[in-house]
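Next comes just one chain, in structure tokens: the form predicted on its own.
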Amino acid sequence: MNMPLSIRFYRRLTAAILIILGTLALGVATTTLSAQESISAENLLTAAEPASTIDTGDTAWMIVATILVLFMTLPGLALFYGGLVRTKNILSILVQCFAMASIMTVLWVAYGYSVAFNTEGMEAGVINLHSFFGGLGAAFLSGMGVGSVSGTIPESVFVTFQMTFAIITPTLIVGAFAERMKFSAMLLFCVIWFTFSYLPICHMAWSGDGALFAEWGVIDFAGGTVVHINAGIAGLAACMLVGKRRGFGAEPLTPHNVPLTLIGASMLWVGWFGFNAGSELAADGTAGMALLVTQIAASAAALAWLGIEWIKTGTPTAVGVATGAVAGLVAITPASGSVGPAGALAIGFASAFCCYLAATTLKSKLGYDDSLDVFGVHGIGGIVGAILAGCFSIAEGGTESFNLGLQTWVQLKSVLITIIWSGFVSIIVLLVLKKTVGLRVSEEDEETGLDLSTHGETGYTH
């Protein structure tokens, strides 16, 4: 079958872009490392001695909770999200985690770790532009060796890290849209909205002193604002603007392999504990509780969706338990660093009440196509999550509180800056690509299903 002339124009447009930013970077990495003062024998040696600050017990946990967090999204994610397509689209669901994972690695080395986490031009107690981004003066990792620390471990270390994170962050988008989007169009959406919405949240956040999130005071220890939130409201103004899958409303469009499902779930679960544990960024106390509090939500709130379910509908799904233990896990990330049990039951069971009522219900009062409910799950779930690590806290001593205070308006700030920034870059780069691009695949692809269509390829064969 002949292909339109369009559609092999963005195609190959899209392959050209992919190829000039990786000969980008390749030369950009080479003049930068000609440029740079050779080091003799005898510094090598010295750089390569580990620096008297690394803690070996930190930088193995560390290292432990790194894979943890890529194993979420490479298979975890990519199965969760695989098994609720359908037979048809199932490889395009993958093909988009393993390109999202590979992109995002490239450009975090390139610039994205030096804006998230440069801090020149920052001072505590002023806020000024870089408290929204960083500079470029750690681009490809500038000035980074084996001796480099950040903290007690290794900067090598923390940098994958964090790289983790900005993988998975807008792979989580493209179940919103799964089933219909262009993958050029795909792919040149979670590239601008990493740039100008991912970044600058995350800086705002984790960058310390001086940026603004900081300055505030706000908790997020490991990613409400950063990765749920920030995802969940791209993810609805994907949807929305893609428009509805073919049949959306008029015939069942079910998960076509739900113990795939469950399989990406139990993943995702377990990948969590680095996820989350890992944000303290050591081996310690808050590690340890982190750990704890991140099951507790994620098992309070698996149990909730069940009985939500059987009351409502009579039926406790396999489906319904994953999504409620995904909720529970989304809605204690930001708390995990602060709350103890009781905080972690309440919050746990408030995220599935919530990620339930906006799954079904509101979703289906607006009529939006939130295919694999992102917004549902990662969007309400982190907003809860964020506002009630304000509520809940935990002293050293262990006690435990329940307070409505000015932490929790500072939560509810981080959170409406979080919606409105993640909402504005959404809308402005999806608007200009419907306009160049295109957003959405032919009625006929759609129809053929992208795995062929796009990929040329089938995930089973009868």
Given for the second form:
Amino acid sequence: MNMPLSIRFYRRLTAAILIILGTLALGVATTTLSAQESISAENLLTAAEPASTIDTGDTAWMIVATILVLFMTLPGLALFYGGLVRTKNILSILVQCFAMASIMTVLWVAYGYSVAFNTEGMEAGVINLHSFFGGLGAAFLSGMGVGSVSGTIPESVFVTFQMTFAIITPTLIVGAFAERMKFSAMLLFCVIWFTFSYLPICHMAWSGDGALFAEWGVIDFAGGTVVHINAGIAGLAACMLVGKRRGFGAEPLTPHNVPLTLIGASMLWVGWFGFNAGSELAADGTAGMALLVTQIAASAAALAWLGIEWIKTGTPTAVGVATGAVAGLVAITPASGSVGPAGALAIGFASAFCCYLAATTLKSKLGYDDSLDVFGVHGIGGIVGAILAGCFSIAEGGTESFNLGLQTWVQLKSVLITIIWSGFVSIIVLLVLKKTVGLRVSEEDEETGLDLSTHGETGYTH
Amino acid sequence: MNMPLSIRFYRRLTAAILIILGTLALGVATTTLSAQESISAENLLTAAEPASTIDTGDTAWMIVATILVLFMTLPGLALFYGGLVRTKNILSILVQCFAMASIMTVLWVAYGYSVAFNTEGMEAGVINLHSFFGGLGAAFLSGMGVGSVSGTIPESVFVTFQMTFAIITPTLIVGAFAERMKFSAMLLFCVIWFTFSYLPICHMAWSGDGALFAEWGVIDFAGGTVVHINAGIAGLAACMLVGKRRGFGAEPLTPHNVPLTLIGASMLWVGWFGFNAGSELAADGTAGMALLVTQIAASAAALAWLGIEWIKTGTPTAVGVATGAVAGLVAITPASGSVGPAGALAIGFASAFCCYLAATTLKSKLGYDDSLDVFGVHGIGGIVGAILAGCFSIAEGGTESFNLGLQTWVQLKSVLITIIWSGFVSIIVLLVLKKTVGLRVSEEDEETGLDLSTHGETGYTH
Amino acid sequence: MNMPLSIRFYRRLTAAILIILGTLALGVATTTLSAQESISAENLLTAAEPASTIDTGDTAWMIVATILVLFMTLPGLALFYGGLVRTKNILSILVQCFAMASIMTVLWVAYGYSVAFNTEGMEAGVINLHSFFGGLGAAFLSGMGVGSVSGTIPESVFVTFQMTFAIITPTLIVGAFAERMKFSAMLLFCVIWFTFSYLPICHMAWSGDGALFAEWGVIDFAGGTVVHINAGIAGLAACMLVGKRRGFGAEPLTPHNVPLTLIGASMLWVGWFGFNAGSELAADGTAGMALLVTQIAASAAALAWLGIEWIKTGTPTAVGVATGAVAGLVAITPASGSVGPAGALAIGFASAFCCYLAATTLKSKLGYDDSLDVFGVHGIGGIVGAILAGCFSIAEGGTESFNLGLQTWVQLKSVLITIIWSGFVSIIVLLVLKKTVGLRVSEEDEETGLDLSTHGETGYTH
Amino acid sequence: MKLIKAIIKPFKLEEVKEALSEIGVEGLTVTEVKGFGRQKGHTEIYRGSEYTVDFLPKVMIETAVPVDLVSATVQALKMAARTGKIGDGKIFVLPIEAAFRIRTDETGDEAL
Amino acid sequence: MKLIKAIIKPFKLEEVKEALSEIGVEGLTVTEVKGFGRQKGHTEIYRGSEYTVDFLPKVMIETAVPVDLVSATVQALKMAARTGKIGDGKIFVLPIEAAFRIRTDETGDEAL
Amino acid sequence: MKLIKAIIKPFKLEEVKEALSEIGVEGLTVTEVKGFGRQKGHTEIYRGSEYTVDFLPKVMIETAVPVDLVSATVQALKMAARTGKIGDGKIFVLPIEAAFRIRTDETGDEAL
Ligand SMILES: Nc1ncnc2c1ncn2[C@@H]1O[C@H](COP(=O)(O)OP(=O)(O)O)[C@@H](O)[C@H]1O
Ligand SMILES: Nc1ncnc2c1ncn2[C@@H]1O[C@H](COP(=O)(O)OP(=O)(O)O)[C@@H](O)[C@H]1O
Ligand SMILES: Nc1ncnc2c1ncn2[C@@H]1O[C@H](COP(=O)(O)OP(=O)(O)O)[C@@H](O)[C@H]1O
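If the one shown is the form predicted on its own, what is the structure of the form predicted together with another copy of the chain?
Next comes the full complex, and the chain you just saw is listed first.
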């Protein structure tokens, strides 16, 4: 299987480089032509405004939003994923989520925050290296103290809030190769992918004037490209290169504990308000509207998924309603700062339909084993949301300057770059790891379960 | 069983109509006589004050309070109830809770908010149709934008906060007919009951000048009538009309997973601070006091329940301490904006005693099968709280204008109207559904469990 | 076993009294010499400033922080501990945690708040009885109303926030004697220990000018001495006097449900932000920095524990990563208001190492059965954190007045006093209870499990 | 002495236990098992894909009875466990060569 | 009629079931058991201390077959359950004196 | 060869396993079962109502031993499992007609 893969890989490599270069050219052209202002401009590191002071209300909300986003990973995502695997692999999921949260925290402090948000060398209207990567000037949070302010909140809060995004994104990928990947390979993959895919995409979208997507004027309020598409594509690449689980297709690889999954889904749901309404970085009307549309999209998608199942199979399932809710939450993410209730309903429904197709029909047609549907839900949901965010956005400051066609093209371009970038980085890293440390545990260890073979523990003793 | 029921039903119908008419007349009379101001006046939709601006601190708190109340339903209530049913029905509870949350969100946006809070046609001192139902002027949240303000918070936050109340109330009812009701009938019942019982009672209590209970001057800070009595009565009606579970009385229908129930109870507990302290709609001294008295009442009731069990049976149980805490939380709800620590202690103790009697002696005497004691805890606890709220209230603005006897009468009247209204709506809807879609699953499906028969899934695989 | 114990006890009693007297003398001397200002001065009851008004942002944050700390106990700690015991004792842990939360709430209102925070009779620079115990002037919260203010928040919020600390501290001890202690003895022990050890230590550290530790200028931002060392020592004393579990050392007394433990650990983690960042009592830069360093220390310790296990046994475990995170959170607690990111990393790593040694090597060497490692994690972690808090603190208002050696000595002294005080109170109370109500359940009840024998219930029915 | 081994539907356990008590069977041991036979399994659904679960939950009762109680036991079992629908289960009778009560030193029929 | 009792590795259950179906065995009953034998247990780790877990998860299959199917059944079981590694398990053949189908009044080989 | 089937109290399992190992029993299979017998069940409480739980948790040990080990095995079982209190359990001895080790082609006593 190595030979054809490496061939395909080189083809893809060439293609990817060409596409990236082409898109870059296009980006520069479009930028100079349209010179739009970024709608996601509130999402910036506003280190440039030294006179600003702290607002206690905004700070209160942002501290809580930070806590809510961490809650999404620990225990939200950990349980959502943990319930879906078999008994013998539950602890492997939990350890992976805890380990990811811890490692990403340290890396974020060390260089992540700087590579993502340092604005050194960036200039409005100019595309250069720093449109892709931030500088290392803020590495180890140098220059940040108790008194540092970012917008109307302490910079420490901004750093921690963004850290929680950097935690959940690589952790999302874990679901794609659950139940079979080596612990060491999985950690290495996530660390390298974080460095070379999460950080640059985050920088392109959210670091302000001079950043690639921001210059285009992308609408990505809380992370459609940065978080969900980015992770979804990495998941797809990983599950294909790691290979299917033993027994995939032959035996039912069904959830061992559905209540655990629904607890996790609930926590993702409530935490997501921190994710979306928190991305406003203030306690104001936009945050309030983000709260409302998040709830609407999640509900619409949960209902749609339930309805599809009820019609198709007669049995609306618990895993279904939870997956639907998550699909809706994913899709509203990029749009949550700019759509109204009607748009949220539409995005929720659309996301449920597309993700349902992806997680059932598409997956079984193409035959990849994306264990917990990272691509089907986050990848596809993110794409649906990112594109519809353009369509349903209420333009800021009046409609005259808002060009729907152009905006949709901007959204598409950003989605495409994210797909290519994340896919490219993922494939390279995985191929290297495959040759070196190896991606999979042994057949016997997989049979025994990762809990016992890798972690020396069992989840439950009766 | 149909014949006598329908006879009883017509009798009740006539009685109910008479009582309602009588009480209305009484209401009008009392109102004109006393012309009190509503103590729950902060609970209003203040669309009439266009000059108000947002306070970031209040907004921060109300966003979080909203999230906390959603957290009470998902996963709080879902787990509290889920742990109490048998293994074969755990997923049915979870699906029902998720489905209710999603449906109510959509209905709230469509017409719920408008019917509950639109003040069109209302006038202080006048009882008319709009004292019972709001108009449809705010249907589909028309007129609400990112800039709309309600009091000191964005209107979007107020809408979402109240939405979470509209979510949890019908979801509470689910516990009464758990383990046997048809999924379709259950959804239809809840949707119609929400429309014709939740919305009007909410409007009567909380929509301000010109609303029935508000005109009387009811004290219902966070929803004794609106939420708990309303749901408790619907639960009682439903469990009686749906009928007992197979095996009720003969075999032990005991909880399958008590830890799940206690996780749920804990989440209800912490979420309840959003419910009660959030009902102040601001981060101030009243919210702080609501926080404190909520904690005190919950603790007092948990201790009392534990003590009663210890004395009566020698074994203080986990389900008992959790049920006690919930009983205390229910009872403090209407009173949380107006009582002090001592009142909270008294309300907590009283609630535990009454609910204990209801959930054990009364239920076994009367022989109805309220599976998870929705009536015993929420109905009875709500009544105890609503009445004691009058007794223990610290009058606002000095004691001279506060007449304890009159206030208790107002509380009683509101409780009575709620009981009759909710009971009446519930019985009608259930009887219609019984004749049409049918209320119960087949015996075999009940035996198999709703998880497999309705949802095609099993909760746990070992 | 009684004879030698009572002998040892009298020896210890004498020793303890001598040490306390000696240290007091030392304390007075040091105080007059150095006359430092307390760095934890924000932690005070500022009833003396009547002109202050409420800040809604600070209030919003502090209400949430209060909720988060309650969430740490219910369900956080309950699940963390609950998952670690055997199936037959899961409910005993849950009941104990619920009961403790309820009892401490009532006691806090009755006299706890007053004994801990009443400043009557205290004077800056003077050590007298009120340096150890507050007066009873605020018993039953007398004098506190809806309008009372403490700093920039309602006093009711301050009371409730501090109440949650008074709840979690004695509840921590429960882990030490899990699976064997009598319910009645356990309640009595905790109530008396709370009164005579928690309240005074809390008063000494946090009640402001004139309090023992505060006069020394101790750095204990969120409760290294007050909470963790205090509880850890009580746990050690209790597990030794209650005796080992049947089968300890012979059979594996392993966790019955590791996922439950990891859910609990996650909740402790997220709740801890309320604990640490909330201890600032405001939404400002210090709170933001506390948020950040808390996250860093938890992550560093989780990684370190994982790494140690990976190197030593080849199997990084789920229980390990969770225990590591908690160890880091414990250690950063006293330091969270005064250290920066680098200090947090160091404290996290150090804590993991020391707690790992304590929970594995030390425990098995000394042979005490601290069931859930209350001493190993909270006692040791608290000591490590309290001492390192001195070393890594960024002096407030410039470095010139900050003397590292002196500060470390102050930290050491406070740690020592706490160890002696808590140990002394614990031993006395336990010995009295042993002679009177008895500390342990019968062998048969222990064999059956506390769930059935004490609480008449079983956790799970399949 | 014979060992009677019956596989029945789980919800019939209570009734069977009572029926056996009535005819004087004083002890029995119950195991939760999964059965495969003529009765078809059910389908479960996970993210749109159906899986057939072949094994159905059953309960196995084992009781040692003196020879003269065998046919009464079999009869009682059949009456109490029967629903008439497929999947009601089986009864097997196996020989026992010796029996002991652990608590005392009783053996044979006395040990039951 | 004989009762064939086989203790096998859990992940072989599906294969064994199919092998038995093929040779005409129409019913079987499965129990989750823990086995102790030559195969060594594993070690688990809890807060730094290692514990040996002696008992390994196994699956016990019980099937009653007519006498003429016994050797085919044993053969099929052996083929399907064998991995060649220690811990593959055992097969025991026990006599059955009588069998009944609860649903009908069939007895003997017809009851299977 | 005989099949020894013992029903014991769960917490005695470890001791019994060691006692059997000592006398040379090399393998055994353990099932978690629920027992009903002279020993009374316990009462559980749920929201004020008491329920009697008749079935008690027990453990069933099955071990196939060569004929000459039967009485030693029974003896060891009795010693190790006895507490002297009601509910200690039973031992049954059943005939085995054939035994096979799945991994190899050994049969009879060699298969054990
Ligand atoms: N030959 C057999 N040996 C052992 N157990 C059997 C056998 N045949 C059936 N069973 C058990 O009896 C149960 C019921 O059998 P089934 O064929 O489904 O229905 P029925 O008993 O009505 O014929 C099965 O689920 C299985 O547990
Ligand atoms: N004498 C025996 N009686 C009953 N069960 C046995 C006996 N010996 C082994 N077993 C069961 O068979 C399983 C496998 O046996 P083991 O000795 O580990 O390997 P093998 O079957 O390869 O010799 C054991 O785990 C146990 O469940
Ligand atoms: N006749 C029987 N057949 C099968 N199992 C039995 C029988 N009698 C008792 N048992 C099992 O033995 C266990 C103990 O029996 P019991 O009568 O309670 O006490 P004792 O063994 O002390 O007489 C029961 O719980 C049951 O599992």
